[in-house]
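Consider the single chain below, provided in structure tokens and representing the form predicted alone.
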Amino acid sequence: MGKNNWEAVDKYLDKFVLDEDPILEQVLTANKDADLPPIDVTPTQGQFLTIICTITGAKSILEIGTLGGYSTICLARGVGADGKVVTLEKSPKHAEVASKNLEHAGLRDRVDIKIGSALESLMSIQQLSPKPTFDLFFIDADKENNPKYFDTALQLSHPGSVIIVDNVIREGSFLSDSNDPNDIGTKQLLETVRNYDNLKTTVIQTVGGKGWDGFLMATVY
């Protein structure tokens, strides 16, 4: 069983568990037409975050990484109409068509979208009096960040708080002495969690259209 066969599940599963959706493929299209990467989450992953939401009755979600906003609109259907999804992408290009993509979804009032380095917006949520708290986490941007992303998300935690990390098995390639930054980040957040003694935290692999992959998710307490 390789890729080509973990594509085929893919789309046999979505058949089964997914409904029509206009407008997530509407946004894959834009996002294709913008020449943004093809990186956003999957059909099932991106309903996966919907009902992460929904489980924990998440009101208020930090996501790191916005592209064009495919992953931003599951989440801000999790929350609903009362909830808010804090967003941070780094470059202005794929902001605009998030923006775009979240106006045309009808849910851009339920998103607020920080340009600029993820570092540095953190750093300004983390001024704000009061420190705001968020009740999930979605950490999907530069992997060779993601121990600061995910010191800072516990930070602006609380217990009970969901921290979800994509994209950290990415073929194994961190099981090699590799000096890419992504495999260093990887190892690092993986010695960043294990140094937590107010977390429970689990690591799930992944196949599918998008190769061998999976997540680290966390709940603290």
Second form
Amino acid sequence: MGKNNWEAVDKYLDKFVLDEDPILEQVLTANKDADLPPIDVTPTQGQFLTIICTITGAKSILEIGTLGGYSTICLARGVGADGKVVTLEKSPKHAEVASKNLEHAGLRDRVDIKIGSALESLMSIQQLSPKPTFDLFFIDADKENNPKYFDTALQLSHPGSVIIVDNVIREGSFLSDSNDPNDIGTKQLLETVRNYDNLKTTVIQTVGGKGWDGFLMATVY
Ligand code: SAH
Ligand code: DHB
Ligand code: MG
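Having seen the form predicted alone, I'd like the form predicted in complex with ligand SAH now, please.
To see the whole picture, the full complex is given below, headed by that same chain.
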């Protein structure tokens, strides 16, 4: 058993469990045509994000790391017509592709794409008066800044908010003493989270079409 089987099982689940989704399929085609890296959440993970929105009743979401908007669409579906997603993306090209994909999905009006370094966008959001809060966060950009993204998310949260961080396992590479900034970011994130006493946190390892990885999920008290 190994990676090939994980991929085969995910392919099966995509067809057997999920409904056909021409919109998300078109997103992947558009992303490929624009040479975006294929690092979107997988279809079953995307559906998981939509379900989490539904379960929590989240109406305001902050996403960090838009890429072509695959996960953004899943979140925007989850918040419903009266919900809003703010998504942060440093690459104007990625943001442009995402904007078109969201338009095509009929969801552009519930999504605000903020172009620029996420740390800078987060600072401007924090300076808004009144300071907004978000019901759910999906952190999925450069992994080395995850500790800072997490801290800022907490500052923009309220009791009951949910914070999800993608790619916190990356084949467990953070266990070896590597100098990879992504691994350092992951270790610091786990330390950061451990030091708060107003959180209930879990990390779920995953296998599938994108290999062995996992996500962190925390609720705020
Ligand atoms: N959430 C997307 C995938 C995001 S990939 C999905 O699942 O569909 C990570 C994205 O984060 C890339 O588009 C990259 O350009 C962006 N990114 C990387 N560093 C960033 C930074 N410092 N600020 C904002 N965005 C950043
Ligand atoms: C990478 C980033 C992601 O958000 C992801 O889900 C997978 C890989 C990356 O930067 O390699
Ligand atoms: Mg990711």
